[in-house]
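First, one chain by itself: the form predicted on its own, in structure tokens.
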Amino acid sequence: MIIQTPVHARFTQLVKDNGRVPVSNPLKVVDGRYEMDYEQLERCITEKTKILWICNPHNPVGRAWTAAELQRLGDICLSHGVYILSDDIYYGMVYSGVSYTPIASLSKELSQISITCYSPSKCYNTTGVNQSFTIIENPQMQEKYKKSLHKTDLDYAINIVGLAITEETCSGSCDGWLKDFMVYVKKNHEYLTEFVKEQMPGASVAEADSTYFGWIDMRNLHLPSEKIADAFLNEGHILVNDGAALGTGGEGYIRMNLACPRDTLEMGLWRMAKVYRDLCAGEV
């Protein structure tokens, strides 16, 4: 199964726990925005590939893939006869004057070989409901995910609330309250790229536009993105996530999470600055 790395670390974790081999094909830096690498992922793909993992909107780098850049890659896989698989977890949180495009919703072809995963639990926080769902058009892939499922046990029983919630969400009854949220975001990974411009000299965050991740470049520091990461927790008291953990592409980086008042970001910041200048001086 092809992943496209950075991405949160679990893409490769479920990917080996099913006695499968995860292969990267690592996204691209183009005048710091991230781009898809079309020409290594036709390197990747071999006689035994029969799945791409994507994430869109994607974490940690905070792309909405457009839907020339997904039909484009929609294109490889039907050429290969590879399977697509979409998490979509993100869908609804991209910026003002972005669109969220589903992959399987560009062409009859890409809907029959596409499995896209939903939840409104990042968009709402309701992950503690443990509620999701697929749209799979093809029926043969529906039966397999349905057997799948029934193998696990994972077909018994709904839960009430999570459906209730799904449904709610879904309605449109939300939809002014997600995108106030999100220009609250934006707004937030606006100052921390400033921030860190200003106050971190060397290092750089990458352009987004959608989730709530700032994906912070520290390679200046010629240290181990764990080393940062637990410098940051230990003599700052702020938990960033260590970018080596999301594969290739990752280390160097860390992850940090701007869903947060305007204030508490302001703060850690800060505390992360003071230790950003030790680190520089080597007295971490």
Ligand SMILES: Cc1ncc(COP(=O)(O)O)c(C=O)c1O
Second form
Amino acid sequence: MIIQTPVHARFTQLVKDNGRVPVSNPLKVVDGRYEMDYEQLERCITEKTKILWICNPHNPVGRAWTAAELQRLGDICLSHGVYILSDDIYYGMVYSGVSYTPIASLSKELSQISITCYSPSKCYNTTGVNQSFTIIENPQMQEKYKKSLHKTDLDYAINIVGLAITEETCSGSCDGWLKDFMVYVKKNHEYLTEFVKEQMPGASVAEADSTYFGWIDMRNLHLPSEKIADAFLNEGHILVNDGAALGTGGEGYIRMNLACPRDTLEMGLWRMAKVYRDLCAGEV
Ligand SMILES: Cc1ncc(COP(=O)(O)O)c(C=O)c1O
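Other form of same protein, the form predicted in complex with the ligand, not the form predicted on its own:
Full complex below, order starting with the chain above.
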């Protein structure tokens, strides 16, 4: 199974837990913005490759893949007989003017090889109700999926609160709230980008068009990102994610959550800037 790292750490873990082998097709940075590496993807695919698992919009790099990018990816999968699993849990979390495109929507052929996963949990902060759903248009794949849910009893007793939340959010009645929320998050991302430029020289924030993450390159510190994250937690009392835990391409990076009020972000960043200066001086 191919995954595009750095990506949500559970991707690698779940592939392994299901007795499959995760193969990394790392994303690449072009002029500060992440892109897919199609040439490397073609080199990764062998006769053993069954599935390409993508994340759209992508956690942690904050890219909502465009129709053209997804079409190119889909063409590669179609030509090699590789199925597509698309985790679209951040589907509504795009900045204004940016479109979210499900890969399955691009053509009949792509819809027949794709499974798309959704949940209101990210857009509406409802993880606690444990509700998600998948869209599978190919009837044979649907049948296999249902059987595998049945094996683990996951098709039993749907959470009725989660169902109500899913119905309501899918009806579009909450779109206005989410739109306003993403305007706020985008401004937080812009604030972060400027702050890092001014107060954390040598570090830089990846350009983003979606999600609520700040993905910060701190490779200039020449320290394991686990150590950097530990320092922010222990010295500054700020919890960030260690990029190395998100797979190839994540070492030296940290991930921040920007879904918070601006004054909380400002306070946290000033604390981080102090720890960052201490790390630069080798004093942590
Ligand atoms: C890409 C992606 N998929 C799935 C999940 C799991 O979502 P939840 O925490 O709502 O179960 C996460 C959580 O961070 C995620 O980032």
